[in-house]
Amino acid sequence: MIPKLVIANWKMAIDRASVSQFLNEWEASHIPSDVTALIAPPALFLSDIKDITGAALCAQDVSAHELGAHTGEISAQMLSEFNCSHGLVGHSERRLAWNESNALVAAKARRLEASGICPVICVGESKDVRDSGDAESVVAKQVLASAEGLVSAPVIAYEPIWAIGSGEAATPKIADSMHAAIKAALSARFDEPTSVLYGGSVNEANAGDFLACESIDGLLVGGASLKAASFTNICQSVGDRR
């Protein structure tokens, strides 16, 4: 069975009192078994969390390059040192205003690899690319293209740029038809199955009705995650689900 996940991905978005209150709200609650949380804060407070308990930690991005002279950056060799166990890359954000493209994706993906952290690739498409009616085409390529190299099958978060931060959510069918089709094209290239997660607006509301679907094995939640209690609802909304 698939295991269900939901990462909290606080972007840059949080600062160290509230890091401190969510910690504080974070001792009461209660994680379903069958859900592993996982917390991906600012790089500079991993020290902060690294002890919670009930929650793994994920890395919001990672450097191409090994140890070395890299300002700046954040090497595979450091976040295993604060014991992540996933770590994001490709973000839609960083696709965007860093040009990041599927090849970068894919040499992150495998440093975490190297390092015994699973990499979570993001991938989605645009508003035009989804009225084309090509979407789900696109985003198969792009996820082939992003998992280049890699020894076990990733988990891929599938986050509809369209639907990122407007409110807008996807509706859940267009997110299962989509987990569905990224499935069906890593089915191929690796052995295992893979987890897909849907991320794009997702809130206390809709996280139920999205892991009623057959396909969708988690979420990547991002501002409903600031607040202990706003995350803990989602994830206990996604436990026990099927």
Ligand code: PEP
Contents of the next structure:
Amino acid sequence: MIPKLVIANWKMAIDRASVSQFLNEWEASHIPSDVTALIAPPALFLSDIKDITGAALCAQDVSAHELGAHTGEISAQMLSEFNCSHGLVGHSERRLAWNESNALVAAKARRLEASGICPVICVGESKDVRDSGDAESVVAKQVLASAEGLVSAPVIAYEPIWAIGSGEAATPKIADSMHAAIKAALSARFDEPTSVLYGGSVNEANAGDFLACESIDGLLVGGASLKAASFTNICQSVGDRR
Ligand code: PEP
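Condition change, the form predicted alone to the form predicted together with the named molecule:
First the chain shown before, then all remaining chains and molecules of the complex.
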């Protein structure tokens, strides 16, 4: 069975004392073998969690530049030196607040790939697009443009914008249908199958329903990943699909 990928996206919502508390409470032995757990901390805290057992490290973002005079930026090479196996790009918070285009997201994804880090490209539609009935074609185009120039299939995180941090998760049926559309779009572009994660108001109560869907290869979890017990329970709910 291919392990499900479950990523904790801590965003900028945690301080150093809370990171310590998370590590004290984290019990790697409780993560099922058919789950790969990843933690995406603020970059400053990568060194604090580098020795964590039972979870790999994920970057929250990366510079589109290779190196040089780019004050405040963090390169893919630096992330690889901190053992990040994966890196998020194109989170809707960045697409919206920093006007990140598909082209920029693709450039960042290529930088990660070139440094041996698997890009996790976040995509998702607004409420207006969902209501218009065009969500699947809009997201399929976003996926293809954001994966432009990659050699290997990235991981995709489908995160409907209206579901992020709203407490209103998509239904597993909506996610299942969108994941099939994303996989179909990428099957023409890459030889290998693409993993597609669901994100948006995932919590301990609904994680098992998402993980039970064949087309959902894992989860990207924001608010509910900040506490070790809650994130562990979400990882453990993979058992609910057996
Ligand atoms: C996210 O922003 O990646 C996310 C999934 O957030 P939340 O789980 O808090 O909706």
